[in-house]
Amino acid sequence: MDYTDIAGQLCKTCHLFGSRRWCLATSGNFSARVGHEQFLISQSGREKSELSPDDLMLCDLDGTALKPEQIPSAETPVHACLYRLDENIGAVLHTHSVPATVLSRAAETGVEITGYEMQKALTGVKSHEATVTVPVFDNDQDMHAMAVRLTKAWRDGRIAVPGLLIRGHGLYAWGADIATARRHIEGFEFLFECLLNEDMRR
């Protein structure tokens, strides 16, 4: 897939998520790998529901902008970290939905999910009877420090699903390509909404 196709798919995904109110007020950031050593990511402060290819930029796997005059999302180090950790990750998507944000504040170290058929939207999950644990990490304005913590957790085997939550912040999910990462976001967001509704009924 060439640059134009990747940029088009990324923008289409941003528009869809924007319409679902998962990235209000220019929040969220979205990226996709381009080749082996670069990734395309949304520039800082851009409205995701109206994102165009001109709002995207290229970074290397250290998170450094290829064009210094362009400003990437402040959370670019987290995207770069994930691409370095697994060469099979082709896209990283980050949303700020209400359910993900609320649940991330209520959980201690992870959000446990079981009994939902939608769990099978997540790569590697074969049954609704499985227990899926989405790890929760404390928020940090220093995204380089956050990347260090994620790297340690990944290498310790504490990230067993294609997603994670940052407390009071939102959801990161990834996949082999944009379509897979999008499916993971949609699956997680559906599950989080179910859990939040369950909690409200208690």
Second form
Protein chains: 4
Amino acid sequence: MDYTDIAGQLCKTCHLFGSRRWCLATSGNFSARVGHEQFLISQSGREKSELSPDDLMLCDLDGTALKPEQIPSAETPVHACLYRLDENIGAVLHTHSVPATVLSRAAETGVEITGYEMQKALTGVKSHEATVTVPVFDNDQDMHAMAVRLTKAWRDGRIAVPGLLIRGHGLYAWGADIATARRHIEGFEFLFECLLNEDMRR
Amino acid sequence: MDYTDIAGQLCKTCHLFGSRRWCLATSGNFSARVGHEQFLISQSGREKSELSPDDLMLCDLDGTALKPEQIPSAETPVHACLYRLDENIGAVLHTHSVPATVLSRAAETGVEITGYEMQKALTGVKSHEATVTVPVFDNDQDMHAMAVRLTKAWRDGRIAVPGLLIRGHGLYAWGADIATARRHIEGFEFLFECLLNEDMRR
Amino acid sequence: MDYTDIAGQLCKTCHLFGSRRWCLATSGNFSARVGHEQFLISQSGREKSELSPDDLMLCDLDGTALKPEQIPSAETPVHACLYRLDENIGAVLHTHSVPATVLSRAAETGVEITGYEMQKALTGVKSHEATVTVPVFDNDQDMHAMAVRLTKAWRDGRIAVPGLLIRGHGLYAWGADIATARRHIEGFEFLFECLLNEDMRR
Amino acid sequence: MDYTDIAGQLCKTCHLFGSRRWCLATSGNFSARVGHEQFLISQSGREKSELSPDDLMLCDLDGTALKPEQIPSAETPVHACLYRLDENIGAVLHTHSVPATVLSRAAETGVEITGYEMQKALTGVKSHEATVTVPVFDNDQDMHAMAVRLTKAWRDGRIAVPGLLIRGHGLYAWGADIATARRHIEGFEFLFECLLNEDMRR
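Other form of same protein, the form predicted together with another copy of the chain, not the form predicted alone:
Starting with the chain above, the whole complex follows.
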């Protein structure tokens, strides 16, 4: 897929997630790999539900803007870190929903999920009988420090699903391409909403 | 109704249900009978909120693809089994909503419903004073085994309404045509949302 | 306003309420007075979110169809009864939402509301300090019997706001014209959603 | 930005907030400063989800209509008071959502918020570790009296964030321009929905 197609698909995903209130108040950020050594990401502070290709910019895998006059999203170090960790990651999406925020604050180090068919939306999960643990990281205003912690957890094998929560901050999910990352976001968000509703029933 | 009309109506129903978040992450599947001995069903893994007629395919009543290069939805055996059990079934719709998922996990063998006017959306129910029981089946990754259990329950008379729940997996509903099956899905989903809210109030 | 304008405005209101899931599964019905002695109402079983002027029909104030081959909504006697009781009523709208259904089942003879600014959306209510009581009627499959009970309650002064609940069945609201009846529906539905949320917090 | 652009942006914001059910039943009101000494505000009783530039009118900073035949929104004194208190305020938006209404009734004098990344949507908040207090004012049908209380609280330094709640009545938020005020509304509404969900989990 060429640059124009990737930019268009990224914007379309932003608009969809915006309409679901998953990136209110300019929250959320969205990126996709272009070639091997670059990725396209939303610029800082742009309204996601109206994102246009002009709101996107290119960074290298260190997270440095190719055009220095452009300011990438503050969370760019997290995106860059994921692209460096796994060359098969083609897209990274970050949503900021109410259920993900609430659950990530209530959890300690992870959210356990079992018995849901929707788990199978996650690449690699074959049965509802598996137990999936979504890791939860403490929030940090230093996104470089966050990327260091994430890298360590990845290498320690503590990130076994294509997603993670940042406490009080929302969900990151990734995949081989934008469609797969979107499916992962939707699967996780659905599961979080189920868990939150089950907590409320008790 | 001819093939083109059925395909168009099935896609329109998918788009509507997609916009209500009833088939996130490529979940859900949708079929309609064509003639007596075939049905049209969504292909595996397609995005339901954007389904086009090209994403549909024909199967015979054993659930075998007419064009062997096409892969039908994994739940095709459940659809095929329903079309075999009752020649008056013209459409089978499967949604994957949060309320249906949560309730099906909390229930044992069935969800009892009484006192709601909305029960009358279900063909055959004449009064809000009736008691309707939606059967709940355990989930299974073997959809052929699921179809065998469903067939046995049907023949034992344990499926008295045009719908059933699979635990942690969502709702199946059917009807004489797509409009009727849609009305049944909407009626059940509404009732499940009421039940879930009543549980939360307690 | 002439017939065409009234029909268009009624359809537009139906589509809006449909998009909010207030009339799923062909539930809900909507009418507006035309001249003094007739009203326009949705025909039985039509999909409200797609209602077109052809789905509407004329009845006289006894609720009898002007064209005997058309079948009006089953709840027509309730609409007709309201038009007879007050010549200033120009529109009657009936929604079937989750909060109205849940609250009407939990309440006894009325839902009390006080301290909400939104109460002022109801014609005649001047302050959030007033106490508004929405009467709740038991449901009945005999809509003529329902109309008789409603008429008695009206004459006894037990219907002091422009709306009422039917248990497990939803909300009726009315007003001098379609815009006013819509404002009343929206005000009540908002208040019911607040009350339901307050119950869940406890 | 000229008058036409401001009117267009204000209407677009109204439509968006209307689609989120944040100004049902003609509730809510929206204004933006034009030049130094005037502001544009929605006229009384207009449907916000369909607002057109013709539904807007000009007031001076005392809240007096420039064209005396036009009736501004009843809450105009609150808008005018904010424009007088801070010449850097360019837009004031008032939404009337379920979560803001429910929380404002449950709170005493303020709603405390800490540990959420979304706090950073509020101008001046740099970290999720800050504690943000949204002041809650008792409701009053006399909006001039409300403006006097608000002015006193402002001068006493009790309004440290760009927003406030009126009990049972909803949220006011403001900013240097419409986009900033919108970001503040979205940030607050998101946070209120989180808090309400956390209350329900307990």
